[in-house]
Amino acid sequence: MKNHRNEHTRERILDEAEALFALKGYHAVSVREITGAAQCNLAAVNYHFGNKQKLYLEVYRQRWLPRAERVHQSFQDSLKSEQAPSAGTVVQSLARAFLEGPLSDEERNRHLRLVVGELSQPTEAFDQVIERVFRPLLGSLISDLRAAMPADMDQEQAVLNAFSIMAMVLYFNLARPVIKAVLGATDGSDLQTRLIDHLVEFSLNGIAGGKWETGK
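Form predicted on its own: structure of the chain on its own:
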């Protein structure tokens, strides 16, 4: 019973810490706020994590990274049935993994806010984000798109194109409430479909100057 109670306290601290870090950023959150939200004392944080920095890193290890891996897996799974996926199919699969994907709305919101905070004010978690998530995902995207890119395109341009596509997908994911308000959209699922279609068309015709086929 004691171990079960300790584990429950640990998970509650992780939950509340993640919510606060996502909302306010690592530097603006105090341990006192976390313990107040988790209804525990400072000793519980010290016992389970050591200090605020280690707690933050644990939020990334146990919450953010597994979610990122689920999104990446969703992207790869959607392409498995395609022997030679078109560029349009690749961008569409990436957009769907992020905008529709395996995450709930709450998970997606926390996930994006955490990484935005980390990119704007990097901490020790930054290397985990780059090496375990962005580098593998970018590598997969470049590899999947390479066959559809112009033959004379060099590696640097290929990387920048992949970054541009990923940046748009991430931004549209984060800015979806703003886009919905500006467009006056009432059907969330219909908006997601329209955003994904737009991302595919804009990515392929804009970034590559119309040289790629959308696969439609």
Second form
2 protein chains.
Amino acid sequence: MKNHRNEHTRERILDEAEALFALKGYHAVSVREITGAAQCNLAAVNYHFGNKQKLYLEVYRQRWLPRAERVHQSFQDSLKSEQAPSAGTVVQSLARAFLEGPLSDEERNRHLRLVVGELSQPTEAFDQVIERVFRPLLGSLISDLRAAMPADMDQEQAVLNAFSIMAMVLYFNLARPVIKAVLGATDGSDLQTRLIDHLVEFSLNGIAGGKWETGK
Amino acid sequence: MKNHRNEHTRERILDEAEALFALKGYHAVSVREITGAAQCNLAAVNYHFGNKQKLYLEVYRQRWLPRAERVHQSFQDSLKSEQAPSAGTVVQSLARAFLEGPLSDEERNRHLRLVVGELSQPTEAFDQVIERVFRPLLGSLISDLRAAMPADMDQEQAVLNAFSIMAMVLYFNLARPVIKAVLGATDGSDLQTRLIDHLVEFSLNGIAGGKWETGK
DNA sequence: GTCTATAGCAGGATAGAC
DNA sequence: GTCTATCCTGCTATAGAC
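Right, and the form predicted together with a further copy of the same chain of this protein, after the form predicted on its own?
In what comes next, the whole complex appears, and the chain from above leads the way.
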């Protein structure tokens, strides 16, 4: 009975499993590695979750989903304070919710890597990700965007705009090392902030097509 | 000696390995699966490539790299025909090189999935991908963009613009199923073309910041 | 709920015949 | 170059003591 650690074994397993799955992907991580990191016994995974696959699904259900909802909430909260948010505000709120919102750097990295994993190699968690998170988030984003520029943006345009923004959010996180490498030693200062600024300006102009002013 | 198939075993293994690695990722594919698909013996992988890891690297060297160079070439060729290409032409050439250029749909899907794999879970192939393909391509793109709008775009801006375009190219391929799901049964017609149009317009506006005209 | 011990198996790799 | 046969490691999963 080595278990005098503050957190319960089950929770520690979820934490370590999430970190490892995000870092290496499902198949590259062994149950031994997870239980080793969680400092518990090999058998604990089967006891608490049944098997490795079910552990993975629980990571999504109990760690990833709530966090995704926090991000969505943060996005909506920062919009609720305004009555008729401009497109600029909408895009900025979204970018901030993802890139500097309620998540720590480490959490955000885990979170986005996991979703990229599901996008590129879908498992049983895929449907959850799409239906319970992606679709609602895109729904919010699209309706907010359309409200901000009611004139001549049809549904498909709005969807594609939303996807383009998500593309940058995901990619700027995933390719951070590459971006750093290419930009060279120029950084040191807050690359993160400059990325957000760029993302907001780029996508705002992308959406607006030069037709609306950013109010910048 | 079952080998009366047109292609040499070594080549068939490379083909099938690439398809499987792209589809499922390195760790999710077994050597048995590869040799099964290539209709050859299990031992053939070790005979021809040494081990699984070296096979994976050969897939990059002998299949992925040349294809990446074809795409880059296609991008540059379509620009060479013009003397002072506008930013719109540059972006459109890039998008077309990737999304409807020299690659078939299947090839393109493989190609982009493999690179996303390396981005999200780097292996020994990562450096090759960055140094021999990514950096040169970004270099071309950046210098073309800066030539097209010499006024006030600094190096970092150009880099971030280039990354934003690449983000959309990669993501629009990866998330194609999601996009289809969200857009619903609206498609049928050529989604591909509409995606390219959107990508070009979005990123052109994103780059130009409303300051340049697209000439559209 | 946590542990030890082990069953049972799949995967990578090799030796050696052809 | 290709095949068969086999080794052996490392994995998931389970049974059962505590």
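Rigid core (definition): largest C-alpha set, two forms, superposition within 1.5 Å. Note that the structure is predicted; figures quoted are calculated from it, not measured. Numbering follows the first chain given and starts at 1.
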Core-aligned C-alpha movement of A22 between these two forms reaching 2 Å: no
